[in-house]
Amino acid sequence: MMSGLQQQLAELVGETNLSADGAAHAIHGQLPTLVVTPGSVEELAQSMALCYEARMPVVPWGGGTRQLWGRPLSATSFVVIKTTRLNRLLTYEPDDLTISVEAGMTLGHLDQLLAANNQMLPLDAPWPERTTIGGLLATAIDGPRRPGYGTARDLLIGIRVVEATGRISKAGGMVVKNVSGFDMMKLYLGSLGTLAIIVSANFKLLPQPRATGTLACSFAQPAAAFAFAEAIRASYLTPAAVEYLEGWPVEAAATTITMLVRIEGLPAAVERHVRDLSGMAAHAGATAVQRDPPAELGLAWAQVANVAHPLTATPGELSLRLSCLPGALEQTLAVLRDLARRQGLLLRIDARALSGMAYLRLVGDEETLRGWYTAALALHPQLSLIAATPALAAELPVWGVAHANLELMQRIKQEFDPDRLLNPGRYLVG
């Protein structure tokens, strides 16, 4: 059965294309039998439908950056169907302020695209020039400026998929406001690729800020950097993204505390912001406050947005997401801090100071990871891993303790995937 499927997937998308060597594409050590890489959603679909019929499991892969999340498959075999070739821009209208890609193409390529017309889609995704747009709307990763702009689901207006069969289905389209009915693209965002491969996809777009700044304010405790943090929600001020590290970067020291506040706009709006918030930062206790921090320094927001985000799995280490209200964020950290040092582990945390999204990194032996891992759970269900040996990814509950909405989510992919082909094992419902 696979020399046959191998035959008709090199016919299809040609040898150069197929390869049967997995090494570079493992799933938590686990090699695929066959690595394909279709030139159009054609050539996809097609390829879908010839893995469907032979009953062949199927990895999504873009930029492969995002590979570390989720549980290994529960299958022995499968095909890593890859989206890198599908990287073409299909429609751009600037003065809609709209645009639609092939979901092969890098964040990074379609940043130079809307540059030239002075252009955005202010997604901080981690690796920028690996992340594919389909990995980025899969994972429903987000960035830094999440408080200013919000996340992919608020600037995504159309999608295209192609689901396990290999039929290509469609929502949304190009009009910023063109949803009635169910908002059918809401279900791939963050999916993980278990309900269908994204091919394609649709944003609405904002102008670049004519002006930017950034302050690096430094704390001696939590709890200053959070009055801060507090301060700027109950104000007027608007700035795009406000950053608490603690911990980074790595050549810093484990109790180094920065809040990373980022401010666009109009250059007078800008200057507003930067006089009013450096007032508040000492206010709450700022031990310095420094504007346009230099590179050496090591937080340029680029930077910032990879920290939390491994592209490989280290022994002694583990990369968590935590998910809570804003208001919840400082003394569910404080829990979470607490406990590593109680078991003597090294914790760096990277958090939405204003959104209650976090990303952890833990360092330490691998028993005691494993045991404050399980009571970290106790205290806060929603913690999940997103990197981790392939050992404790097979052990450990990935996707925390607590889930809402499970048997919706079941259902909704016994719909779309019943023969569980996509990403099997992977995700919750996988």
Second form
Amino acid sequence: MMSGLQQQLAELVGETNLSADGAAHAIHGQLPTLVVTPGSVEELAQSMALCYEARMPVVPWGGGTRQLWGRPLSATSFVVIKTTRLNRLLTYEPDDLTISVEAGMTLGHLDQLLAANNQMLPLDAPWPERTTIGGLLATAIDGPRRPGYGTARDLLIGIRVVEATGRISKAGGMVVKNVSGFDMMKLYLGSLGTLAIIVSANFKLLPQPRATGTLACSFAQPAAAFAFAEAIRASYLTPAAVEYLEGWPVEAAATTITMLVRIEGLPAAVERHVRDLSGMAAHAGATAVQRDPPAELGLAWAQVANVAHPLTATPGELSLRLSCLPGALEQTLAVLRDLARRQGLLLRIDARALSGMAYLRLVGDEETLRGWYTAALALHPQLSLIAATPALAAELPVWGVAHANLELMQRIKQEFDPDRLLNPGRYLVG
Amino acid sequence: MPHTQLIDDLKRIVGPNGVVANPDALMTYDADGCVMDIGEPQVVVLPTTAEQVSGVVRLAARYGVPIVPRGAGTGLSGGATPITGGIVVSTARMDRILQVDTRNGRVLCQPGVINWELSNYLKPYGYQFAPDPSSQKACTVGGNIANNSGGPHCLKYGITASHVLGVEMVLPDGQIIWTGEGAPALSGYDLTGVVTGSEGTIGLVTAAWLKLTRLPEAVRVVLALFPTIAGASATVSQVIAGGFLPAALEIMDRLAIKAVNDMYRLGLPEQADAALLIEVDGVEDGLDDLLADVTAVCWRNGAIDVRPARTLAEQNQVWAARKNAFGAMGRLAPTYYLVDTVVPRTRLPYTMEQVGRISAEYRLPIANVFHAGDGNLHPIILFDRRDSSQNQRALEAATGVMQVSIEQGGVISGEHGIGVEKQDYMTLLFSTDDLAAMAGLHQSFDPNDLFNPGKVFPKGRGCGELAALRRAGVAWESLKHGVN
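Switch from the form predicted on its own, shown above, to the form predicted in complex with the partner chain and output its structure.
And the full complex, kicking off with our chain again.
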């Protein structure tokens, strides 16, 4: 029998855009009561208003690639609101190097639109063919080119959201510099849909580089690879990406270490970088330096970007994110590696070597993984679990420990979603 | 409330030398660089530590007196003006650079550090603080954070918000918090991001970890002269559209050229209607090719001369002229009103044409010195404040510039902030629901509206009222019934 809410939603978006079959939208094994896919911002807002009236919790859903992240929902029944039909291009003026798109557009689609004009939004989020702009922003995931271009935080210039009550609001604009009103973009970015659902976003764009190059530098020891990273940091060179890979690709031995460096810019500048970087790698003790490694090595940038975020939670596997000061990365990884070895766990590392970000993958039995995470948090509180089995996600502190300013964050949450209807329980706050 | 009691209490917190209560001395603090509005503070305090700031804030909360944060007072939107009185908290004595940490790419400093002094301090280390407002020789990093104020080099290096890694701040309830220290992507809401550009309305920054930017290996500067401002603007639009990535693209028009010529003896031809300052930087390799490409765009758009600044001294002179152009305006008129707006970069040529029209319409000369590469205009309306007719026309001309900018898809402030100057124009840009969301953020920090009250939000649409509207769910009611 149809509930009142189901009937109202069906009338609003049409039967075909409403489903009571939640199986494809499970979150840590929890199934939604309904899945609604609005066709416009107004429909989405009205769907939210209806759920609000029924005090029905809502889970925003884009491409579904990052729904493993976060704790299980604290609600027993909930509605999934999908943004996939909000996939329109709103404004694109190539000569302004700005674009406005709806939140359900995939990053891959956006990349295509931009490539046609030799432009780019260099965010490199994993799984671009599925990752939506809204999901990318709500999770604030980064990509390998972080050192060169920053993250969405640096490129997002405007936003439109729908709040829990169904109210639509915007902030920012279509210009690259703006202090007209508060920077609400920063508030919604990375808030995991706990303050509002992002429905459209404006970005500043970059021209595609005239030349590119990649260097794969092999090292026998982490210390040598990080000595190379330190030499880069201290130089005048400005590579777009400096990725430390240990145990990647999966076919390689767990001790394989590659520093993958990407260079983008003017042709002469790229050649200069290749020359200097090759010399610096050799000086740091690289065992091999290869320019533009062949695809069969499994080190294509698209593959590397995907490493951070697995699409499924595999029993006996734990994926997590580490955040620290850039200069502390080598030491922090050493401590965590040591802990993994002592407990007999297989560890693979993908680190943004200049940025203090790392993605770790651990393989072992569940009991050992649980023990490792707990011990690791005691050594380094800024860890976040990004993929784990439902049991572990429910039990372990997914967002790390020892957080500052929780009370203030709770006040923000209280102001935006006092009834705790948006993604309840999943984020650090709310 | 007994005034003397408040002053005595403040002296106990910051010491007798940290309190200014003499009426003559207080007049120094009745406005910032925006002379259109003034307000007399009850008292000014100059704390030296976050704990002292916290003590002052707690005291103010107890007395129910507003706190008005103030850096160097170079702001142009009235952000530091005590419009409803209260306690002005000056960061002038919190001016120490505490730690340079190159390994982690960060520097820790107090809010009263002068932007220019910070970059000079960092030079021997091979680094800079990239945001470089034109007022950088006077303005403080605290003020830069409060207004998200950048300068010419934002074009390549990004806005100030991208250079603030974490701050220590005092909240309106007196609590001292740290929002981060430079580790990326912390779990939780981005408090560093929301306090940047919040114009002192939600917290008072008492220390900040700022991002270090490596000084480039090589820099090239050229000055291209154009017979029309349209030519210079079109060049900028085409350079951006062409995918060149210069470090800075700055335009000065004829009036500004004249002013800086008089002051710096640059010898720029005054028949040129516009000068375009172009800087490219990076590794040495390829830089000359890039400059040649950009210069070619200049020639295609009718440049009459392209003058390279060959030596470092020449480069510094060109930059000094650009950055001190506002100071040179005093040679042209007794008062100037600098309007800060931004338009999409393709709209620059048309918008500049409209600025010319506005100048003619209101019979006031307008000089232009601006961050063209970012589409960030700074029309400088020249007038005599003692003449009430000119005063009125200056205000109307400024409104005209804002209206044109909004019509062209732009916004009303790029880097100076809303303050009191532009608060009533916020409704041209934002709906009640947009403003209510901002008010919601504000209320979660400052529920009693004690920090810099009467700023940013439109007059008569206080943030308390806007937040109440939100809570009452007005928009939700209208949505439910399908009305707009």
